[in-house]
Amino acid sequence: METFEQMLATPPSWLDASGPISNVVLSTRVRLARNLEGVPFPMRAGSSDLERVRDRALAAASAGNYLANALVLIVDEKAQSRRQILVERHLTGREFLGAGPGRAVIIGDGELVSAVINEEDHLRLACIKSGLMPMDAWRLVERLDTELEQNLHYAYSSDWGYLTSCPTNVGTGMRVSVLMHLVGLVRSNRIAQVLGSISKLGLSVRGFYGEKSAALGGFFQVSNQMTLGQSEDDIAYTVERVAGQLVSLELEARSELTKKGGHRIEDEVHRAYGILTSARIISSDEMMALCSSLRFGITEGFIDSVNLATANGLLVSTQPGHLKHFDGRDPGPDRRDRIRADLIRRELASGSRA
């Protein structure tokens, strides 16, 4: 079992750019919402209920195979910096930041599979894979879910399916999210029209960190809105099909941009790279914009000295929670921007191709 420090020493496996269409799709995340039968949902549960759910879930995980040797984090009020890191690594939602005692997170090797205990629901099971892989991620989290259900009794209705805190999760309790880099569509001013069409298909589009987060740097999460009335396979297939169409539009937009303004775009990309490798102060928003340009430059062949996995890793390692942890204290905005710039220079130097 690795420690929290060991986990932080390695970027999540979903950032390694090894999956299909990783030039556009960073990751696919499949999440299942589950609640235990006979226990109030977390928003209504007392501290003793939450602790009982946590202990039962931890016991069920340790009795199985997928999370038996996983990292277990018992979250309390003193672990606020760790909570922020979990959000930044897409292991929990923002709701977890303000949650009280009785919570825990179980994290498997490479952060491939995880279980969040007592967030909005008693259990949030997830699998995150690199690239566009909805069906593969679904199959893996399904096996984890089946394994845990051998020792846990879920709240389930023959009419409505799995019962959840939020009505939009009732049914399968399944959310499929594809994290995409749509910089071509943003730069060509086609993104609003494209995303408007997607919403008509029953899918939602959010920012880099999901609901209520900004779409900085052209990074968007595309996911299903409803989980009732469709099978898990149907949901995964629908999201994969729409994401595939988005990929085609994005690649078309990138091709048009490079054909029409190749030298200008190449200059813009190298300017971004120059700032990242030499600047001494970089804000979080600026980093997202510059990293977007860097990533675009790598995928289009303008930058060949940095690999895509390194550029992806910067999207997580330079976030405020990570920087605070690395610094050992809350550095404040000014010092945090200096630490971020230092980290970026080191990462780009160590992540250069031979």
Second form
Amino acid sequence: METFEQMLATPPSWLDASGPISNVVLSTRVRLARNLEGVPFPMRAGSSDLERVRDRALAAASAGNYLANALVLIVDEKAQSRRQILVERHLTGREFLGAGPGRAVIIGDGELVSAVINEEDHLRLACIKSGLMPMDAWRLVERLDTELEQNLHYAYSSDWGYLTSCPTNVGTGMRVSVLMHLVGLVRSNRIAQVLGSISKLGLSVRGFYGEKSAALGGFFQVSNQMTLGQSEDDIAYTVERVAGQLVSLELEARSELTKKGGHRIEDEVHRAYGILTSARIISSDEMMALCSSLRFGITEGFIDSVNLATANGLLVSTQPGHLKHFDGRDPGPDRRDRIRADLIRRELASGSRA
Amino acid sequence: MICDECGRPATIRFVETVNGEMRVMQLCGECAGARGIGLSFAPLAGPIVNLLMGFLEEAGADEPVEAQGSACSECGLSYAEFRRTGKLGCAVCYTSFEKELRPLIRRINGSSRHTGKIPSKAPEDAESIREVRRLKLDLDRAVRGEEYERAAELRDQIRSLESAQCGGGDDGDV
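Given the form predicted on its own above, produce the structure of the same protein in the form predicted together with the partner chain.
What follows is the entire complex, opening with the chain shown before.
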């Protein structure tokens, strides 16, 4: 079993660019929301209820295969900085930051599968894979779910399906999110039109780390909106198909951009690389924009001294919670931007291709 | 108005909400363009729960007054509180507020009947629901194979199982 510190030593495996279509799709996440029968949902549960749910879920996880040797983090008041890191690694949602005791997170090898206990629902099971893999991620998290339900009695009705704290998750409790880098569509000003048509297909779009990451770097999260009335296979397939169409449009936009002004793009991505490898102060906004250019440069073949996995890893390792952890204390905004620049230089030096 | 980025005259006021905190930026056309602002960000609707809140607000006008004061028999959550937070208190809330929830959930999903995974420890009728799904697959195959007698048999079996499940009522979502 890894420790929390060992986990932080490397970026999550879903950023390693090993999956299909990694030039456009960073990762695919499938999560299932589940609650235990006969216990109020976390928001209305007392501390003894929460602890009971937590202990039952932990016991079920250790009795199975998928999370038997996983890292278990009991999230208590002291662990505030750890919570921030969990959010940045997409292991928990933001509301976990302010939640009281009775919470826990179970993290499998390479952060491929995980279970969050007593967030909005009693259980949130997730699988995150590199590249565009909705069906594979669903199959894996389904096996984890099936294994856990041998020892847990889920709140379920034959009519509504799995009952969840928020009615927007009821039914399958399933959310498929594909993290995409749509830099070409943003630069060719076609993003608004394209995303507008996506929302008509029942999918929702958000920025990767808030709306700014979308505006600055072209990092978007595309996910299903509907959770009821379709099977999990259908939901996974729909997201896969729509994301696939976005990929074609993005690749088209990229190739047009490089055809029209290749030398300008080559210049720009090398400038971004130059700043990343030389600057001493880099804000998170600047980082997001530069990292987007760097990725663009790598995928279009202008930059071959850095690999995609290294560029992806920077998106997570330069977030404030991670920087605070690496620094051993809260650096404050000014020092944080300096530590960020140091870390980027280090990562790019060690992540260079031999 | 001066651009926050470069100090030139700003032409765009950009308001964004990050984690519930509103920030206002003033930008010139060029800096806005560099940030991809100036696009319509309407599709970036934010968390899906916002969609629910929108529907809740719309539905509010038509809801009977007694709905506002009702509470869940199990956990005591009031309907008014659900409307405020968008979160239910327990599994029984789905029964307690069924009248209000069903149209809402149908608006979000286009359906209000689960057709996905069934847990192994599901209530008794789960087995018959699995059976209906199996029969429907058989029916598809029979129709495609032009075995009409067999198809008719299967259809009758499906009907009788389904009417037993929902007491004859139907969701219009077979």
